[in-house]
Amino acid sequence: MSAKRQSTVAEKLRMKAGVLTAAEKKLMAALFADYPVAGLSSITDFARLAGVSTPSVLRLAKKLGFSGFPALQEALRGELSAQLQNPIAKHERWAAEAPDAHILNRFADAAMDNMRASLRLMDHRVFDAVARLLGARRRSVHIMGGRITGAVAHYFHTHLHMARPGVHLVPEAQAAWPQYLLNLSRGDVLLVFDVRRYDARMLDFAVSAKAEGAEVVLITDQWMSPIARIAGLTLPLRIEVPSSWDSNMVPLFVAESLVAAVVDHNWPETQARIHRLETINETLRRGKS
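Please write out the structure of this chain alone, matching the form predicted together with the DNA.
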């Protein structure tokens, strides 16, 4: 790949600065005053902003080598979006020899994109509300995941359980569900991970739980599990990767962040609990060996 290809509109302009006419210099100044946003409105607005006529804008675009004004705009949008994507991540991932097309690089890019998009999709107030619910000691917490997200649910259960008592994992095996519904008390929290392809049986479970008075919290993907309609709080995420399956990285991220938030929120008590846990672990290990 040659380095020439990736010349930005700004570079092209500076390159041609010598042969620009008066009207074109006005345009260049106007564009640089608010680069590149000034060039993203209509050709009429841009011309008026610079104080020239519309055909002058068009002539400048052609002089820079574009087929027309829309082509110039697309170039501007392209470099803008490249610039807004975390620049470090894209360029610094593997300074080394691995090709861009390598699966690790493709996966890493996708993962970073997912993180960004998910953080935008999530409402941090909802996140805080979920953390508050999970931190309330008088509420039991019941965690549930589907085929894909089962591992995340399991992981979340393990860690939240270190932070507080009263945390239960609803097993994937449907046979045991009735008793778990029985154990639900009014005000308990049911946290469900459900990404496509959505599990109709989990919807049933959530509906029943809600009928029992549970607060339903849903962590789902951008296409939204049907459980969203009955959930009190929903955190939508983005989980696409170049693979046959979706990625669990962002759900895991949310799970870890939620645990951290709960731990933060009630630090002294949790710290004591963790300390006790470490001691017990030590004792068990010694006892065994």
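Definition used throughout: the rigid core is the maximal C-alpha set that superposes within 1.5 Å between two forms. If you're wondering where the values come from, they're calculated on a predicted model, not measured in any experiment. Positions refer to the first chain, counted from 1. What changes on going to the form predicted on its own:
- A displacement of 2 angstroms or greater separates the C-alpha positions of residue 73 between the two forms, with the rigid core held in common.
- When the rigid core is held fixed, the Cα atom of residue 243 travels less than 2 angstroms between the two forms.
Could you switch over to the form predicted on its own, since the one displayed so far is the form predicted together with the DNA?
If you are looking for partners or other molecules, they are not here, because only the chain is given.
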């Protein structure tokens, strides 16, 4: 079995969200607004940023299981290092720590750990809110992904587009982005898949989309893309596996779950749309024969 991985500070905060005081919730919001960098300043600066007292920072650190604020910061620095880790360094670390078990078993253990941890930490209310946004037919949905997550974005677009109209895939080519921003309307949804190492260009696009009035939704990893600063809804997932690259298995699972939620919520309209699509496909096939 794979070794149990430590929860990030963000995950610890989400697990404790129900028992945090008003001051501690302010600290959580300040940290999430620029995660994890906001927590790497002095305790005085961090408290001032959140508008609370320094003892509140100490109490929060203890509530999260740290011996004090320096220990919390050490955890955040480790997360920052993990965010910036490149594939070569990642492979060397895994190779050094790899057990003797076969890669299939090690990879399966990691993937199942990721799934369990992601589901345990996921706020179902946030998931449901994302599904409602994606299912609202008065809103157009724009989907984009990065170099690694682009395949998930494309797959998600293909399935959501069958379930409802008004679904668009933002192309990888930046030259086309201004036109896509021009076509955005207030109230549209921009769904972004972004995992480490994060793409600064997508942050710029998301900021511009929000300025145009779009609702930004982010699906990211446990270290959280900088897009989380401006996203209205964020689903952080576990993605690390014994490989040179991170895994898209959990993001793909969540993407399929979101499509299923949209289909279930709008089943009569979706059923009629799929029947019509099948009729069109059959007509085109007959035309070719």
